[in-house]
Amino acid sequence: MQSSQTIEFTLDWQHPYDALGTAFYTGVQPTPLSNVHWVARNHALAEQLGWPVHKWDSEKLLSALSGNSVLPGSQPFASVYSGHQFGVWAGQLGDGRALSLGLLDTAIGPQEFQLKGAGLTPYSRMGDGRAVLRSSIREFLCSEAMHGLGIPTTRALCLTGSPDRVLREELETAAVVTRVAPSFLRFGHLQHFAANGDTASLQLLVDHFIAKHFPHLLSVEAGPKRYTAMLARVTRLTAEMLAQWQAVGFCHGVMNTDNMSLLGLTIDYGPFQFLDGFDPAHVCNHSDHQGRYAYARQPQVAYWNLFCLGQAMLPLIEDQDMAVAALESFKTDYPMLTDQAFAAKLGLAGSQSGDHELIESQLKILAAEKTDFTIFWRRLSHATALLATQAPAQAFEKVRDLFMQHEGWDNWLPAYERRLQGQDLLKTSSQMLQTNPKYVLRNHLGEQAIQQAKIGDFSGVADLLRVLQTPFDEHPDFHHLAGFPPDWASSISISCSS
């Protein structure tokens, strides 16, 4: 029953590419499910809407999230792209699953509301339009878990569920992901019109793009020019979010150029996995049985697909050495920003000539024995706070146990323990508590999550939501999610219907 301290929801709707033409995108109504509830909801994020928490005891606001209705004002639709596939150019794709609700101003500005998982659009193709409990837990989870590290993501709202069923390897229960973001527009967008030699309307869009996402680029002459600085815009906002990936071991699992962002947001969670062991071979999505997508290969299919998206703007750049040039930042961006992420986890204050050197020889020290990624940092950070007032080897001890072989350790301990000199080491430590998580959504915790809402028990859900937002806390009643993972996390499989 509805609260009766209910306020009723009334939200100012607008449609974020109405002005554009109904080229870029198709109006279609959700498909509604049968005896929607809740499964979880974003209260901190709703709050950061300016959303009031009263608001969610609201039946209509439940049934528009779940898609069962449309709330006053809002246009649904589905927008098309194309892009390439596990390298494969795939032709057009689109938005299969995902029905955006429109444009809000909220209190962080305008964001679009998207539902993933609400029935058929004109771009399903031999899909269902779709989404399982399983893989709408994860997203939800996996995007708050970003925001939570400060990568840049998508948003999650909140996610429902049907016991409507729906065929992936198996029958399972169905789900809806509220997903929210200043924009969902990916590289696909501009290939799918670069594709079709439609120069008029990806001219139309990258014009608007600039207008509403970049408009500090309007006071850069028009044309070209204008058109390449996006270019190199895009590339180092993707470069940050790529080096960010690697610090914490993050892999995508599926890096198709329809799921790159042209705002450098991680989106679309599929078979992604934080790494346990540090493995720079892994690859997390089993259905990459050529090994593209694995986690070391990131940057550089990051950079591969940055080179679809100069290739489609060059109608508008006119000059493929000026694009060229845009796109090569990304070889002098990302590794100064990934050798600053990794100096950042190692406490190293300032930069020094051997930092590089520094970081490499640890990250093959950890390689080497697939030492736990996680697990290796947090204790790395508290234990530099320990060397200021013990002996080398007592403060370090519980990072030494993490290596079945200790001389690789033993040799780097040294030159790390020099790089440290001069800096206030209590200072360091809490810096570093406050770079290396001590919480990731690892397979095995989503996993253990999903089972308990297989038979109805949210409250894993609810759990990892509290201590991914905050993953750098140290929250002592769940130190339990911290540890290492089971045997039997090894086995469990993801792949791109995860």
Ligand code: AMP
Second form
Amino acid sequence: MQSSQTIEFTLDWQHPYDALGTAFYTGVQPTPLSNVHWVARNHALAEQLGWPVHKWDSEKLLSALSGNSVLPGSQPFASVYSGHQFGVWAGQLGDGRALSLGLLDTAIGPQEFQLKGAGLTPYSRMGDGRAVLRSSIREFLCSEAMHGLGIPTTRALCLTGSPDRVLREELETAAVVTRVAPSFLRFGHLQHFAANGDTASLQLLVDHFIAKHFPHLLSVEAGPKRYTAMLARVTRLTAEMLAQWQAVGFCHGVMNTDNMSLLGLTIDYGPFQFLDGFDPAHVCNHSDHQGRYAYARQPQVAYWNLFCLGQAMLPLIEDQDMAVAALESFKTDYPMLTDQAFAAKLGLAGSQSGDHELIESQLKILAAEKTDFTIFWRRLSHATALLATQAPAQAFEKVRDLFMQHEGWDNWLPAYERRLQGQDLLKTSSQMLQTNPKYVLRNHLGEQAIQQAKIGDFSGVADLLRVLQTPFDEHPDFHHLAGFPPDWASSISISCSS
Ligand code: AMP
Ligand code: MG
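Now show the form predicted together with the named molecule, given that the preceding structure was the form predicted alone.
Next comes the full complex, this chain leading.
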């Protein structure tokens, strides 16, 4: 048998911006780390990419995906972008600690591979180009959790660690996440060239993006009409992503325009949080003193960010009214998509007048006591099946138990029951169980896995990866990962520092 150490990984790397030129990127070599080791490997993604799993054992791959060597044919680079941070123009940013290895044709289409934390780039500004184990575990797990929930996201292939010290609020150790996406282009990439008045580069980049990622738009007349159609498409994808975030209780935490993907992918996992109790005003990022990125404000912020994108594309769209019209679709699409998402969570078949009010009144009841968001929906999903054979009071008993004040719930339930009349309740329940996850990456779960990993035990990360990749399944052995958060969960402080 061939030793895994000798297996060559032959990959046909392409450079996504080769045709565009060096205005878009700078070639840069990763900076090695000492004594690198695997922390986690995502076999499911490797299989989807069409990479035989046994190649994971290769020392060469460990070295390359830690940034200690460069795979043959890869020409690593960092790209430049700008953006608004917390509503204020921040000027030039860029891949300060993300290095692209290039683009590969895979079984799930062309994918770009990036190392996050592989050292300084020309865009590192005051940073050190590194990522710490703590935040890298969070990014690795949350990327796959979002994918498991069916929410568009960049993916995470693996995570490597090193004992090398990295200074944050305290001394931590270095890690590198290999992340994968069809493109890592952000709103900020376009803002960069627009802010510099470089319309020629802006157009090159946008034409490239359309050709590679929205080829269906090539049938639209070239010029302003096509650029408007692209803006409308990004607006739609962003509305879809936001509706899904809200429906699962996901707070991103740093929705700066440089953290918004042109493909509508969730990107740049930092101080994110899945809500424990339902609190629309919840702010997960302790650096966000104004609450700009509170859960309930995310849709508005997305629209604000899209508006910045529209402004950046104005030199190409030429007509302000056309740009505004493309953006306006967010105002109808987002509420419609959100209502659809919450109607599915409630198991409502079809669409009826009064559904929106039913959803809104339910969310008010949850907000009143900050009821646990994930557990509420999961219990409701199970209760709906019981309603097929039991009286409502019995069927929904465990849901009712979630409230201290029962009045709101008791008043709401009859309207819900009436709305479900005529539906196959067993089928409805099983659909709800595929919509309302049992497992989400709550802060305290990530924190426990991080504390274990810090002392060299990566089993907690592996367990979480397993359940989060299929979060609608029961996984009876991991039931303890689906419980209420412990009291100490609310004291976990997550800032931008990563
Ligand atoms: P973020 O808030 O994580 O999206 O980062 C904003 C900008 O700062 C991006 O351009 C990042 O690449 C850069 N950045 C963040 N942390 C570091 C770091 N440790 N070293 C270099 N650049 C960083
Ligand atoms: Mg970022």
